[in-house]
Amino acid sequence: MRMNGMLIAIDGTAGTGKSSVGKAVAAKLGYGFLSTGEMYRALAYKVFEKHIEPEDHDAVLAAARQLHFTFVRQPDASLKMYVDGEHLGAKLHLEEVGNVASRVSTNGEARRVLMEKMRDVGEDGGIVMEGRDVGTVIFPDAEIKFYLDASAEERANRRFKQLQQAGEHPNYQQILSLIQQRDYRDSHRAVAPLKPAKDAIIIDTSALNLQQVIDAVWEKIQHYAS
């Protein structure tokens, strides 16, 4: 057992509720919660902000090395992330930044730099970490691993409704296309492709609401802990 408890990995495709599920489970356990995608998005934001071409290997790698992360645990279990002393907040969730994040994440050396920073955060346990390759690459020795999935159409529909509720006027086909492109890049990249760990518990969330997914994950954790 790690110093502060288990390390629980939740991987899967975009839009499957990994963050909401992870945060809820972490709060139940009294653990911290970290979305590793936020760290990739932080790199993407810096690349976007500095007008660096996402396929410019050396420039992206240099940007990754320069990133400095600090985290402050919040009452809802999430770890509030500061990048070079700044909380980027909603800036990380611009669609353009998400698209750049998927592109810079194919940079193997930049990924390794960020992975070391992620390991520094999670190695003592007492944390739920979600992402694309937490259980396969970052922490293959995680105590328990989950992989959440859903159809691209269902995930696009969820994102469409989310944006509508935020007062925006989204385009469903554009959202679906971006999700399909992101899935393809994530699953076909040479370094740490998106796939379930061999010992992951796979949950298809297509026909489940958020609470049902949380309940399913919680039941498995309770079974493991007993």
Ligand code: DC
Second form
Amino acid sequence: MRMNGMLIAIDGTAGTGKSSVGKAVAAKLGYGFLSTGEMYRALAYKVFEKHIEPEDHDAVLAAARQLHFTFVRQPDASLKMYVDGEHLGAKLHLEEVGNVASRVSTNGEARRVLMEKMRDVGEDGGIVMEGRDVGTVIFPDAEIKFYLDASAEERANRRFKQLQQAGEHPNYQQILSLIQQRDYRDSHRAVAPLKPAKDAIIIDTSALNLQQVIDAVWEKIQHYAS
Ligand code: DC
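Now show me the form predicted in complex with the ligand; what you just gave was the form predicted on its own.
Every component of the complex follows; first up is the chain already shown.
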């Protein structure tokens, strides 16, 4: 076991509730919670701000090297991320930023730079880390690995409802198509493609609500800890 407890990896496709589940489980354990996607989103944000082409390998790598992250633990267990001293917050969750994040994350060298930063945060344990390659690449020695999945249609449905509730007029077909494009890119890239680790516990969340997923994950953790 690590100094501060286990390192729990939660990987999977976008829109499966990895962050909500990870935060809930981390709070129960008194652990920290880190979303590695937020770090890719921070890189995407800077790339966008500096007018860098997401496919410009060297410029994206240089931007990754310049990023300075600090994390401050919050009462709900999450680690509040500051990028070069600034909390970027909701700006990181714009649809465009997610898409640029998916594009810059195909840059193998930039991934290595961010991975080192992720390892620094997680190596002492006591953390739930969520992403695409936490259990396969960042921490292949994680104590417990989960892989959450759901059909693209169900994830598009969830996103559609979220946007509707936020007072927007979303287009279902457009959302579905963006999700499918992102899945394809994330799972076909040459470096660290999205796939379950061999020893991951796979949970299909298509027919489950959030609480049911949390319960399923929690049960496995207790089983591991006993
Ligand atoms: O989980 P998210 O939607 O915030 O992630 C945004 C993008 O970052 C996602 O499309 C792929 C990339 N990503 C990655 O390549 N590896 C990770 N561990 C996390 C995210």
